[in-house]
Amino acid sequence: MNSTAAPLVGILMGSDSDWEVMKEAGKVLRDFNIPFEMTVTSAHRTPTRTHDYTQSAPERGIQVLIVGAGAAAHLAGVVASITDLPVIGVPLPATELQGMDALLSTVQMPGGIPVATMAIGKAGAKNAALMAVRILALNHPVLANQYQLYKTNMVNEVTAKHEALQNRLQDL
């Protein structure tokens, strides 16, 4: 994949205050050299912008949408109601409820409006990008190989940590 090519993934967030969480999705996509774009748009404050962005995404080459929102978190559901593209929701900890409100809003879509919902916060943003990688890998064998290497590296890291722990145990 070429990061200078047209974006394949669109990352939407309801506010620029969501950047600290949603940049984690961008980091993963960049690590896999997947071109992406990011935008701030609100289901409530800029509904026309949200609609226009979402509706034009396929013709611009976007294949997956990652949507982060906190509080009422309607953005992912609104986006999913407009497009047939896969929508991956990331609940954000934007209120004193620490993202539980956003999680419930994102996961409780009515039948017919699917949103793949990730964990709250940074882990969710990272996993949303990895889910996008898996979706894109269905049609990109090189990306599928990269993803397999990513998984192998995770196994190797855990194995190395286990071995280091065993060495420490011997020093007790």
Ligand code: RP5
Contents of the next structure:
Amino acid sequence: MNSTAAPLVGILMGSDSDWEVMKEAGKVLRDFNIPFEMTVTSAHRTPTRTHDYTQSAPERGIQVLIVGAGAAAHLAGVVASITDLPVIGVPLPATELQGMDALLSTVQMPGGIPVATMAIGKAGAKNAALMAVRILALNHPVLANQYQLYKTNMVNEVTAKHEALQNRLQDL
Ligand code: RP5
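For comparison with the form predicted on its own, produce the structure of the form predicted in complex with 5-O-phosphono-beta-D-ribofuranose (RP5).
Below, the chain from earlier opens the complete complex, with every other chain and molecule after it.
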């Protein structure tokens, strides 16, 4: 894929304080050369901006939305209520509740408006991007091949870890 082409994925986050976690999604998309954009917008603080960004996303070529938010994290659900694009939610650990508040706010959608909710935090942000890769790969064979290679590399890494563990066992 051409990473400088028009963005296919939009990443929304409720605050700039979400950047440290949400950049993990950006890293994955960058590694797959998927063009993406990122924006800060809040369901509660900037509802009009959230509405306008989401409504204009399809006409700008966006095919998948990744939405990270912490606390009373309604952003992914609100976005999913505005658009028919697939919405992947990432609950963020922004308060003393360490993400449990955001997890429940994001995952407990009423029937009718789906949000594909990932794990809390960095693993969730990473998996959100990988889910976007899987969705886009349905119509981009090059991406499907890249994803197969990604999985092969993961298998090789685990095998290498197993072998390193055998060496450590010898030293017990
Ligand atoms: C949420 O509130 C944001 O997504 C963020 O995780 C959390 C705290 O935001 P700030 O007070 O740091 O701007 O809306």
